[in-house]
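As a starting point, one isolated chain is supplied in structure tokens, in the form predicted on its own.
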Amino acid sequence: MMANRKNGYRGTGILLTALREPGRMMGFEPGEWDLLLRVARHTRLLGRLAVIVDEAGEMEQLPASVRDHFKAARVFVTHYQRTARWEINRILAALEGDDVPLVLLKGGAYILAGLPPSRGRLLSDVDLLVPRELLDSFEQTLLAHGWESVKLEEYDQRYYRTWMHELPPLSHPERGLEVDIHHTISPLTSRLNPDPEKLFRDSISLADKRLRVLQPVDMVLHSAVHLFHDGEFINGLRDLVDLADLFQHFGKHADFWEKLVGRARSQGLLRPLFYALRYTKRLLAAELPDSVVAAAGEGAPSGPILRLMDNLIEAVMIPEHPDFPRRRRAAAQWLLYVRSHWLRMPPGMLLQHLARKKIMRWRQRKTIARTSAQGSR
């Protein structure tokens, strides 16, 4: 601990310390509080820390400046969650009684179902799962009620509609919250190929019967697939915290663990489950049954690949010091991004896609540079 204090948590493990051992926060010095608040805000976990402190009844024991940051974070989270609830309400209103099975995913599901990951959780979009045969009519309904496509490039439209597991994102200009409409939980060209019909069949109704959420084991598996195969680790630690919450909450039910492994095996998702168990335990000290960890080990990669993944995941999950960015982290993010596309596409398609995206980024930079030059005249 003293070594970490002297080097300013350049690693930085201060947020992991606060998440694993919340009581340690009460002994933090002013400089440590400053770093924790900055790192937690960057990782979208400031609201979560505020909830932890609130639930422990220690909010009033904090320095006034820290208390103000936490209270502001709670207000911010409340606003975003209310916005998500309203977006879902508007979607239901647009359907006007049409019989479309809507399964909420990720943040929206946690909030509407009142699950532990919703505590202090921010979300920037609403994710829905809709049967593939209803995608076109559902999308047209939203477009007719004012939602607009976020991805306007012809290539992006074709990419989503031909190869991906979701439509191009939609957003209503009056509200701005993105709506992502999925028809399964992994890209059509992915090496993972879970059966979406099973997801719909076993989903669970909410109080509002027009809405459903995935059953517990599918909710966990989708979270694991999203984190360890989509390749975007911008909110990686937050998503890992979600998984730890789900394990703790659903794991209280006697049959959950057996059903989880069985479902992962039948849906071909043992690899993402293995990673979810491994890294929630290693980084967040999640308490998991040894038998389940061993069973999920069937999905483990070879030794060299696993050692590489350990290094990459640690590099992207342990937040960096805002004042001391690490090249290792940037390199790890790039490698995981390439890995996700390798898992998502056949080699020929992957090369074509990456080349296309590189050309598009080059054109965008050139356009921005030209606009800036014209504006400075």
Partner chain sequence: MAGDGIVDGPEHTEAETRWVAPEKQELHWENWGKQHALYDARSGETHLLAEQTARVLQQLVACPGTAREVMEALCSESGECCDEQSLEHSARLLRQLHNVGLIEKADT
The other form holds:
Amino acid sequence: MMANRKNGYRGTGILLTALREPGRMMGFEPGEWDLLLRVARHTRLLGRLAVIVDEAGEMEQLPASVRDHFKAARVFVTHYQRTARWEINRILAALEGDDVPLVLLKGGAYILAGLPPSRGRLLSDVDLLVPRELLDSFEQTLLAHGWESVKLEEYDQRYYRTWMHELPPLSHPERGLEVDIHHTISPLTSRLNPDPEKLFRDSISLADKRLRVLQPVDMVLHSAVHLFHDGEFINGLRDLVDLADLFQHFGKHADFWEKLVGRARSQGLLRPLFYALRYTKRLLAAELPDSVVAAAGEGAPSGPILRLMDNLIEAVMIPEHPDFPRRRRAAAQWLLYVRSHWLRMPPGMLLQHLARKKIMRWRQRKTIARTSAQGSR
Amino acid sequence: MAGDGIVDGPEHTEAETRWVAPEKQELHWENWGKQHALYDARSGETHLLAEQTARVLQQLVACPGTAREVMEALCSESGECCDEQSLEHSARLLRQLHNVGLIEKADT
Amino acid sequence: MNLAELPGEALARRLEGKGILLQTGPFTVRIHSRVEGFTQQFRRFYASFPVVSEPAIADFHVRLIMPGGIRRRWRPQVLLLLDGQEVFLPYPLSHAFPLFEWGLNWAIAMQAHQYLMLHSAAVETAGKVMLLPAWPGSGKSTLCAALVSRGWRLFSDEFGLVRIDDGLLVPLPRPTPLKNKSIDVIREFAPGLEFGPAFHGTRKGTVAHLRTPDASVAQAHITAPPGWLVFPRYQAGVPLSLKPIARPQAFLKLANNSFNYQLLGLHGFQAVTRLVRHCDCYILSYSDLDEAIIKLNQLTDT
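Right, and the form predicted in complex with the partner chain of this protein, after the form predicted on its own?
Let's see the whole complex now, leading with the same chain.
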């Protein structure tokens, strides 16, 4: 297995071990805990481990300091999940009964639908899918109720609106959580072109009838598109854990698998499905029906590309040792970012955009460093 | 932290608006005589409420209603008599509670 | 084993190699450093602190390094890494020790959410803790140092750590940083205290650290219930006054003073209301340190 390479615990296969076989944590030595806690915190999966241990009823058997770390991690999780629920509550209040079909995506959907990926999951924004024709009026409603456009440089504003599948994020100054409003699940210019009408038509309403989530197969496909085609691998492993959870949860129903491949084919999403299956299995030992894996093989890229992806994904998903960061990871992250934009934009624009991005990131880094130094005491 | 002294917006609340409060278990109270601290578990916000405002909210928790119904319930409880002024007062407190997200209009 | 029991050479080797595991209050901190001058100051201030033996789980990982590059030549600097991450801009090399102290405080404030964390000095007398919650500039550290010099046990100069489950205060003794004028005020008030070197030109002006009393370090595992909440307010020339404040006001002040009240949600609300319920709450305005200390001693004697 690529996760259990020789550098094993020296490196950081330890987090994958804990995620795949939570029972093994009970036998961990102090040195292993020390590394696991750090790596899990960096990948935003500490809360997840805390919940797994709690659910297994084994919290009391852990060293006191581990329990404290888990407690603190759960404080974050509870806070962010509450904040997200409240933001959604405020959005509904702002709509004052207007019938806008609001489909929750990603973290917000998992939490409000009570799905397994919500266990211990952090989220930093609320993602909503809104029919394109209602986008403007929905945005106006939120702006009228105090939400503001998150300050972006003008270039980014234009970029979001023209090329991405979302409005520039909004946030309410009293609460600060970002609300991302999408009208489809992949960028307008992307080579992927799923039909958003179908997504709305087949979405499912929650107990609160004003809210909807994607049907299971679409939820999985969206999660896959987001992970493998959005270019942000910062929470890559966490997003892969989401997928593994969804496979396990929905996979109990036989017709899920059948429908999944069919839907991916009809929506032109076989490639991201192929990746989702491949890497949840390789990294997280997800149990997947062979027939499904075989059928999704239709979506596989050519041999050399696949080998490259294997390398890149491994490099960004397997967390690095905090004290021994690898340059390879940063390079892989950059390559995947470039790739996602290659998939998303006409090539002429791509170079221009990447150049701008690099400059702005560099500027941003400088500002962050400055503010954090000033904010310290 | 949100105080209760926030002035309400320009909108006029119709007398027939029915107000609903959150479920009882969402609200956690600490009472210091005529001052109350209230933690709203849905929003994570803490509110400091004066006696009157707290009574209005508690009445709504017990039973949703219009400004008039709330006022009448509170008046019969305290034995005070109700007039147009106290109706206006309770309507204003309800708007304030609405502005800080503690109560909602029914059926929205 | 205490840090002092480790020979100087061995300490330097450990700091450069796998790191020292220092115990401070409830926390274990792994410290690495290859920075000239830091070892000696670290040893001086933390001599009586326990060193945890390997293997152990560290709560924080602090690493001091000297960034390379051309600047190193003409303006040597020191960089602090928390768990491998840069969070502050580099400091001048000679300020490695205050950087370490600030960095560790910052790390605790960002992470230790198993506690309600108050931005407060905490000192104990007769088995109960007096909390002195205040933002910088209100004389909290000065007052704290003065009380400790008169025999109160130092819990912390910076953190009121309140355990969520039982509301008890947890000690986190560390060196007390005094700033600018308060350095001389305390030197005069308590001539016997051991100060470290003065660091000039930090963001907070001149800073000098007071060594943590050995007794406070030795009792760092002994928690205590809160007894008094005193919000200090230093203002030159004002007459001494110790005024009780109403609970709602104390509640507001305390919630706003906390690093993580909002984050803790209901637990934060319950912890703060419990503190306010169980403590006598005051605002202390003072300009003369002697008067203030006498007053606080009277308060706790009755």
